[in-house]
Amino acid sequence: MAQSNPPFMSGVPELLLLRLLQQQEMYGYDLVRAIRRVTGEAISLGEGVIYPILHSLERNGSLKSKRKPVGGRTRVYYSLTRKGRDRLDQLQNDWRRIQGGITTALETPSNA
């Protein structure tokens, strides 16, 4: 059973969304499923988390959206803009730096 997402996850949903949208345009529920899939079920974010982030990223110019009819319904597909690609680069660099620091701390003997 998946554990709820801990507080240190702040910023991770944005990073994951931008990374997935770098690969292809997607709609909201598709992103929810993709996050579970690409993280090996370690991270599960609901639509109530995803949609506000998507809307915020669209408002700040990191994403653009377009409506497409699918099976008699309309879905909103999101894709990255140049600003979104720049933001993804920044978040990836930050994540790698933090990950390296935590890895170092975890591997350092506790009596150091």
Given for the second form:
2 protein chains.
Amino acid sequence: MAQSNPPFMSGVPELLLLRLLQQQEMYGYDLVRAIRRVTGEAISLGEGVIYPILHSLERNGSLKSKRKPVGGRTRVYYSLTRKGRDRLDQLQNDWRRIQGGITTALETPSNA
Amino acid sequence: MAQSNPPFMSGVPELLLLRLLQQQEMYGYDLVRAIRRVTGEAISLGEGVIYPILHSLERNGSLKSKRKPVGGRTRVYYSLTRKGRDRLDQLQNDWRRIQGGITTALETPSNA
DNA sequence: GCTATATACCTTGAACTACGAGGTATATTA
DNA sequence: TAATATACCTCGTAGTTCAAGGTATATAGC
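Same protein, the form predicted in complex with a further copy of the same chain this time rather than the form predicted alone?
Up next: the whole complex, starting with the chain shown before.
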């Protein structure tokens, strides 16, 4: 049936999201700016990336949400569940492995 | 018109390829195994990834190739051109930036 | 001699992610 | 009153990676 594993480097947007939400509850629009900020402008993910991930993480029980009316508008604040914390750990390990592998490859001296 | 930039983390397979070819000329089948090896098994890219990249890099002048018959079979050895070295530098910088951004995000203490 | 595995090249269709443009609505600033 | 910022969202598509195939020769095991 040709089912495919996720691409080896995916999961980074999800990782960043979960990491930020581990530190404090946040809402989508804010996460967009926070990701730019905490990565030193290196990574910029639009709302078209953020919102779908938030929704799917909530659907699978990694996040819980809470609506807060703030000055006429409504914000949807997300925070981690137990499952979300586990998922964060897993993604963090995955990332370290990938990152380490690439670093090794790049650091190997030309005359090896 | 909706023309899209490449995903922010793409270019890693290309980076690994160019990095290996900077060290020595290699052929496709060998690169597949080399990438697994130099990344400590963290990254495994199949031939379906490697060959198309080699072809497109050759087409755009980043690689040059040379066919060598070896014991009945033919190997296509690739090596970097000037343009390929420039491309490697650029991808290496891109990667360092991304990698640094993510590291910063992950290292920020929970009570920040 | 036969079969399976390894080498070596390649392409293709589907799966998946990320991008960008859009749409709604309220609040604030000019 | 008009433009910008906040805040939510979806959708089409572009670009990448994946897995599975196909061809062909060489080698190793039985």
